[in-house]
Each structure stands twice: as C-alpha cells, then as structure tokens.
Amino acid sequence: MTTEPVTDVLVIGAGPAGSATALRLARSGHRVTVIDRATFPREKPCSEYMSPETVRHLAALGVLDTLDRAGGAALEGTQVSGPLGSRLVGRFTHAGGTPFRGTGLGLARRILDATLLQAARDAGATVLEGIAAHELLRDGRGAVAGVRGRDTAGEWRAFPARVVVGADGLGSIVARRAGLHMQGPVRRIAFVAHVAGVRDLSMTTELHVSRDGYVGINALGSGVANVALVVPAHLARAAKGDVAAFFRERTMRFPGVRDRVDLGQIVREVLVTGPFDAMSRSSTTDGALLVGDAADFFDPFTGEGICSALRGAELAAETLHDALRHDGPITAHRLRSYRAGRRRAFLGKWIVERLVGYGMLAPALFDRAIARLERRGMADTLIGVTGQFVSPWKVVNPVYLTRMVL
C-alpha cells in the first residue's frame, strides 16, 4: 500500500460541498487534497435547481460567470400542483428578502460540479479522481487521521491528514465508518432523467404531487428539462430489473406531466438516488467534519440541496481555517463552532422542509394548504424561504401556519 504525504485537509467527495470547501481552504493557504471515486465531468442524479441564494454563493466562489456562459436556464420561481388539483405559483422577485438577483439557475450537475472542481484545482488543491474511499485511518487516540482508498488500478493508497472532510453524499463512507450515520423514517427514492421537447416548459420549476410521490420538472437550457420522479422506497422496489420502465410508467400517472413529457425523448439515462431522510448523529468527530448531504438531507422537494451544500462549505471552511492555525489535534471540541453555525444557519430550514415533507403524507391537508397559500398571497414568501433568501421564521410562526390550513 502506498502512503501519500500528510496534508492539512483531506476532502472526500468532489461535489459542490467538497469542491467549495476545498476551494475556500486552498485560497486561504492550506494544503488540501480532494479525492473522489468518479472522474469528472460526470452525471449526477439531482434536481439541478439553484435558487438566487445559491447563485450568490457561486458568485462568491468566482464561478458564476463561467456557469452563466454554459447555457443553463434562468428560473423565476416554483409552482406546485397538489394531489387534489390545487395549485400555487411563487416567484423570487415577489418573495421579499434580499435575493442576489431575480432568477435562479437550472444547470446540469455535469457542468456545475466540473466547474467547481476546476476552480478548487486552480486555487491550489490537489485533486485525485478515480479513488474510492473505503476505511478511515485512526491515530493512537482513536481520532480520524486520514482515509485508506483504492484507485482504478486496484492499488490501495493511504491518505493521512490533519482533518478529514466527509463530503461524500447520502451514503457517506466517512459518516458510516465514524459511526455518525442515521436513517430517518421518510424513505423516498428519486429517479432522474434529462428529457428533450417538454411541451409548455416554463421558467418556473414545477412540482406535481400525488398520493404516491411527486414529479419535478426543471428547465436546464437548450430545450432539455430535468424530470425527477420521487416515490416511497416500498414502491421503488418495483423498479428492480428495469429502472427505465418503472420511471416511464409511474411518471405518466401524473396528469400535469403525461400530456407534456415525451419519454421517447430521454437524452440521458434514468439515474437513481436515495433513500433520503439521511442525517448524522453529529456533524463533527475527532479529526473529521461532515458537510453537504453527508451531514443531512431530508428530501429534494424544496430544492435547497445545492444551496445548503455551498453554505455548509462556507461554515466548514471558516471553522477549519481557525482550527488549522493551531498546533495539535483537531478535536470535535475545536470544531464546535461548525456545529453551532449549522444550527443557526439551518434550524429554520430543517423545520420547513419537514413540515412540507410530512405534509405530503396527508394529501387532503397538503392540497388544502396549497389552495390557501395561493389564494391568500402567501406562496411567494414560502418560495423565498425554500430558496433560503427569506427568513424561515416568516413561515415558521403561528400566524402563517394558521392561515395556511384554516
């Protein structure tokens, strides 16, 4: 087994959370190594939706101009169709708050992830693709001290580091090997394709909800849309053996979808991800920190996964920059400001996304809430909250919640 030189920070996973963390730390002068089992550019199952707040983070990272030139779709907001026929439309420009600009962005993760990873590389991070992490290295105190992984040639390699950042997604090896992974009760699976020629494709993200899940439609530019089917895990078992057939059959059950989406024009194979409602017992442990979906991910319905990944990376980089300036081990105690920062940044978001996610389990109540939000002019506020540029407490309060259901 080859042992690599010790680095300050070893980032496992080169998605938005990992690349943004590496980019920020490399710019601050730290030695950073990023490893990922994939080679880039690569496809990724995701809603590929970014709110104006996500766009703000991308501008701060210095990649927005590049992404704007890549030809994505400018998104104006979100529309939701309920299981019993109710509908709401929320627009960013009417939501209040302080959006970075009036539109979000729909863009393939193939482009987004490769752009962020290249920016991290340009900032000085060492990027090693095609290496799958398998086990954590431990020091004499039992703290995380690196990772042991295997490259595409089958060679085992050890990557020692002062601190490990687990940015390796829902099934995070770092979280699992550190004993931090937990699975919540709302187990949903997503099936995601790129489809050309969607009829009447608008510049608002669409969410079509039924009693057995939902379909999201999101413009990506160049006449292509992201079409995502999300269903409970027990229904997803029927996809075994023929994922594409399951996707086609289930998607066509949605009245707002079947007359507009020609699944004969799928231009990227159906990819699968989940189960969702994954979280960590703690976002830190001695020698390691979790960011992005490795730390928590409830459900893609609110579309804030990329935004949360980038905000989490910002918090992680701030904490690690301070911790790395001091000698000695980087303990969970030294990383406590990251845990506190996540609570301040995400507590309201966690409440809102669970209100929405659990609300879908009661179709009549969910439909009633949609109707009242639209009729009472409250939809824009909700879309601003889920886009993370309006305070969640605008929604999580007795007045708003009462008006939503009564």
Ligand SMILES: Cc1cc2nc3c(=O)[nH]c(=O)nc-3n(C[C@H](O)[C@H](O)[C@H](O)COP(=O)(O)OP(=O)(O)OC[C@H]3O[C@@H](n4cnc5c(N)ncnc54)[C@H](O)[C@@H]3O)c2cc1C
Second form
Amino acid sequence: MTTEPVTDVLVIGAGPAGSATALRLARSGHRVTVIDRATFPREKPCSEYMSPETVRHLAALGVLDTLDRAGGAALEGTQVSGPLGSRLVGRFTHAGGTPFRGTGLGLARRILDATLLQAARDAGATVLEGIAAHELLRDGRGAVAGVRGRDTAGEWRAFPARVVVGADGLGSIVARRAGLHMQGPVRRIAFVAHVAGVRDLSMTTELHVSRDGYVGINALGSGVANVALVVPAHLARAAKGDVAAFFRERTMRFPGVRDRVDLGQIVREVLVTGPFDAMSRSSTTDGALLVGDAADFFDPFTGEGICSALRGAELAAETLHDALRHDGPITAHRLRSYRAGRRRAFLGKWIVERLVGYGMLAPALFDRAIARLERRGMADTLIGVTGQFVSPWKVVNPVYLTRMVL
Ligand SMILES: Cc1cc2nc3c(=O)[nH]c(=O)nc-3n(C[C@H](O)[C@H](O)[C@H](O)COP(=O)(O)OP(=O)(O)OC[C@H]3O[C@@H](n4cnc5c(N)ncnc54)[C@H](O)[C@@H]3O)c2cc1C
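Having seen the form predicted on its own, the form predicted together with this ligand:
All chains and molecules follow, beginning with the one already shown.
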C-alpha cells in the first residue's frame, strides 16, 4: 500500500457537496485533496431540477455563467398532480421571499457536477478520480485521520489528512465507518431516465403522485426531459432482472404521463438509486464531518438536495476554515458551529419534507391538501419554501397547516 503526503482536508466524493466544499477551502488557501470513485463527467440519478436559490449558490461559486451557457432549461416553478386528480401550480415569482432570479435551472448532472469539480481544481484542489474510499484511518486517540482507498488498478492507497469531509452521498462509506449512518422508515427507490420528445413539456417541474409513488418530469433543454419514477422499496423488488421494463410498465400507469411520454425515445439508460431516507446521527465526529446527502438525504419530492448540498458546503467551509487555523486535533467539539449552522439552516426544511413524505402515505388527505393549496392561493408559498428562498416557518405553523387540510 502506498501512503500519500498528509493534506489539510481530504474530501471523499466530488458531487456538489464535495466540490463546493473543496472549492471554498482551496480558495481560502488550504491544501485540499478530493477523491471520487467515478471518473468525470459521470451521470448521477437525479431529477436535475434547481430552484433560484440553488442558482444563487452556483453564482456565488463562480460557475453560473458557464452553466447558463450549457443549454439547460429555465424553470418557472413546480406543478403537482395528486392521486385523485387534484392539481396545484406554484411559481417562483409569486412565492414571496427574495428569489435570486425568476427562474431555476434544469440541467444534466453530467454537466453540473463536472463544472463544479473543474472549478475546485482551478481553485487549487488536487482531484483524484477512480479511487474508492473503503476504510477510515484512525490516530492514537481513535479520531479519524484519513481514509484507505483502492484505485481502478486495484492498488490500495492511504490518504492521511487533518480532517476528512464525507461528501460521498446517499449510503456514505464515511458515515457508515464512522458509526454516524442512520436509516429512516420511509424506504423508496428511484429509476431515472432521459427521454426525448415529451409532448407538452412545460417550463415547470411536474410531479405526478399515485398511491404507489410518483413520477417527476423536468425539462433539461435541447428537447430532452428527465423522467424519474419513485416507488416504495417493496414494489421495486419486481425490477430485478429488467430495470427498463419495470420503469416503462410503472411509468405508464400515471394518467398525466402515459399519453405524453414516449418511452421508445429514452436517450439515456435508466439509472437506479436508493433506498432513501438516510440520515446521520450527527454530522461531525473527531476528525471528520459529513456534508450533502452523506449528512441528510432529502426526498426528491420536495427536492433541493443540490441546494442543501451547496448550503451545507458553505457552512462546512466556514467551520473548517476556522478550525484549520489552529494547531492541534480537529475534534467534534471544534466542529460544533457546523452542527449548529446545519440545524438553523435545515430544521424547518426537514420538517416540511417529513410532513409531505408522510402525507403521501395517505392519498385522500394528500389530494385534498393539494386542492386546498391551489384554491386558497397557498401553493406559491410552498414552492418558495421547498425552493429554500422562503422561510419554512411560513408553512410550518398552525394557521397554514390547518388551512391546508380543513
Ligand atoms: C431520484 C432523485 C431525484 C433527485 N432530484 C433532485 C432534484 O431535482 N433537485 C435537487 O436539488 N436534488 C435532487 N436530488 C437530490 C440530489 O441528487 C442530491 O441531494 C445531491 O446529489 C447531493 O449531492 P452530494 O454531493 O451530497 O452527493 P452526490 O451527488 O451523490 O455525490 C457523491 C459522490 O461521491 C462519490 N462516492 C460515493 N461513494 C464513494 C466512495 N466510497 N469513495 C469515493 N467516492 C465515492 C460518488 O461517485 C459521487 O460522485 C434527487 C435525488 C434522487 C435520488
């Protein structure tokens, strides 16, 4: 096994959370190494929808011009069709708050993630692709002190670091090996394809809900749409052996989808991911912190995992910048401002996501809530909240919740 030189920060995973953390810390002058098991550009199963708030983060990271030129779709909001036929439409420009701009962005993750990673590299981070992290290195006190990984040639390599950032997504190895991983009760699996020629493709993200899950349709530009099917884990077992056939059969059960989506025009294979509802016991431990999906996975229905990953990266970089300026070990105690920052940033969103997630388990109630939200002009606020530019407490309060269901 070869041992690499010690770095300040070792980031495991080069998705939005890892690249943004690396980019911010490299810009602040720290020695940062990023490793990812994939080689970029790579695909990622995701609905590829970004709200105006995500766009604001991308602008702050200096990549928005590049992404705007990449030919994505300018998205105006979200529409939801309920299991019994109710429908709501929420628009960013009507949501209140202060959206960064009137539109979000639909753009392939292949482009987004490679652009962010290149920006991290340009800022001075060392990026090593094709290396999978397997184990944590520990120091004499038991604190995390790096990782042991394996490259594509099968060679084991040790990467010692002052601090490890676990940005390795849903199912994070860093979270598992550090004993921080937890699985929630709502287990769902996603199947995601790119499809050309979807009829009447709108500039709002579409969510079609049934008793057995939901389908999202999202414009990506150039006449291509992202079509994502999300089903409970027990139903997904039937996909074994023929994922594409399962995707076609299940997707065609949705009334608002079957007449518009020609699954003969799939232009990117169906990717599978899950189960969701993963979270962490704590986002820090001695010598390491978790960011992005590794810390908390947000159900794609309320979406915005990319936004949370970028906001989490901002918080992580602030805390780490301070911690790295002092000599001595980077303990969980030193990282406490990160935990507090995450609580402030995500608690309200976490509650909204849980309310929506559990609401979907009761189709009649869910459908009624959609009808009420639309009729009473409350849908835009909800879209602003899930888009993370309107305070979640505008929705998580007795008045809003009562008006939604009664
Ligand atoms: C079906 C679905 C639809 C979604 N739709 C949306 C949406 O429309 N909008 C939105 O904002 N969010 C959406 N999300 C959520 C979004 O995809 C995630 O929140 C986001 O990707 C989190 O970024 P991340 O950097 O934490 O993790 P990831 O993007 O998953 O990146 C993790 C990286 O870690 C690498 N990695 C993993 N394990 C290892 C290892 N052992 N060693 C080295 N590298 C490793 C992976 O290769 C990957 O590059 C969706 C998610 C799903 C599942």
